[in-house]
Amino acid sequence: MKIGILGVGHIGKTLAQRLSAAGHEVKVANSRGPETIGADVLASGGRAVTAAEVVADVDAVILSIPFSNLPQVAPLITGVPADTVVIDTSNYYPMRDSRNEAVDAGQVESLWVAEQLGRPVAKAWNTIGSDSLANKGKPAGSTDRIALPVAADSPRDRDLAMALVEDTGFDAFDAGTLAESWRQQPGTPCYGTDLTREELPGALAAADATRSPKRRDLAVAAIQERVGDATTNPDAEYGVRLSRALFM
């Protein structure tokens, strides 16, 4: 499959490496130009290109950029053919970036993203921490393999996104439509908790739309207190323990 990944931070880098290693033809881009993309990102066979090139002639575009930057890439996505699947990996954190004020506590993030981009999206890889994504993938059939929810309005989009999730080393779980994707937003029981396929359905069902934003903000405050700023990620196991304590 031909895949374009826009954004090569912690998540985008791992996706580029894993999907290339799985045999996909992967192009990657960032906002600063292909010459700024490190060799480690391309270690499994990905190719660095410009942002305009990364969305051209691909089966799927993966957006792995900060939530607040998504409206800025809308013009780039406008020309992407309708049959190209656009997959968003981002999350909304109001305490980290005040520019996200367009999304209120009761709004479904993925619906807001689709509105900003002017086209349907699939939601995937947003519930797992960057360290877990990089280090906890396992072969299909492993009993303790982490499961990740995938939401999309189009069954075709959802199936394609689920297939790619499987190729990165995780069980893909059909989480339904974008309207239901609030169940996989920060602060919900499946967010950052590294659950298995057996555990994930119950976590999605237990999500509370009223309480999850409050829990999300508590987690951000705790992480800020531990690491000293709003952008540094905590160590992986601390993040999982904190998420399980606050969200489940």
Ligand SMILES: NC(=O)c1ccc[n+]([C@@H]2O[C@H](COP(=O)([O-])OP(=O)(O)OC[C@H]3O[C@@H](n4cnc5c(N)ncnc54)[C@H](OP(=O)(O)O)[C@@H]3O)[C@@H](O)[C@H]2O)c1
Second form
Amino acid sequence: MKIGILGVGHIGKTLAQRLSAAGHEVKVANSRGPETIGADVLASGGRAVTAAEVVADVDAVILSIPFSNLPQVAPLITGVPADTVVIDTSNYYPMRDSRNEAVDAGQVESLWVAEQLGRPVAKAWNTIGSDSLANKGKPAGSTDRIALPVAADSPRDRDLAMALVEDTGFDAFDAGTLAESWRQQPGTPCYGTDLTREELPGALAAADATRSPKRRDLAVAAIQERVGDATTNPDAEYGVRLSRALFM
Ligand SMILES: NC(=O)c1ccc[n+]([C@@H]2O[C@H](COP(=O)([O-])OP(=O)(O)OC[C@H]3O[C@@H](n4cnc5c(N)ncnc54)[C@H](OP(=O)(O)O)[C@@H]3O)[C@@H](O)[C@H]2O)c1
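Requested next: the structure of the form predicted together with the ligand (the form predicted on its own having been shown above).
Time for the whole complex; same chain goes first.
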């Protein structure tokens, strides 16, 4: 499959490596240009291109950029054919955008993203921390393989996104429509908790729309207390322990 990945930070880099290793034809881009993309991103293959090139002539576009920057890339996505599947990895945290205006995503992040982009998306890989994504993938059928929820409105979007999640080393679980995807947002029981295929359905069902934003904010406060800022990821196992304690 031909895949364009926009954003090669903590998450996009690993996706590029895994999907290239799985045999896909991968292009990657960031906001600053192909010459700024490190060789490690392309360690398993793939090509660094411009943001305009990364969304052209592909079967799937993966957006792995900060939530508040998604409106900036809407003009790029406008030109993407309707049959190209757009997959978004983003999560909302209370924040300000590049003009320092408060961003309010409402209750369902993926619906806000779809509205900003003017087209449907699939929501995938958003629930797994970057260290678990990089280090805990396993071949299909392995014991205790981590399962990741995938939400989308069309069967085509969902099937394609689920197949790619499997290719990155995780069981893909059909989590329903975008309207239901609040069940996989920060603060919910499946978020950052590295659950298995057996555990994930119960976690999605147990999500509480009222409590999860409060739990999300508690986790942010705990992480900030430990690492001192909102951009550095904490030690991987600390993050999983904290998410399990607060969200489950
Ligand atoms: N970190 C995690 O553990 C984690 C887990 C699950 C989901 N997520 C979500 O996944 C997304 C990516 O997170 P991350 O931690 O990988 O972020 P990150 O490390 O900060 O990387 C962000 C990437 O997006 C690029 N980017 C930013 N604005 C852009 C724009 N307007 N156009 C093109 N590229 C742009 C950046 O490139 P430049 O440096 O060139 O701007 C960078 O390559 C976020 O929405 C996050 O909420 C993160």
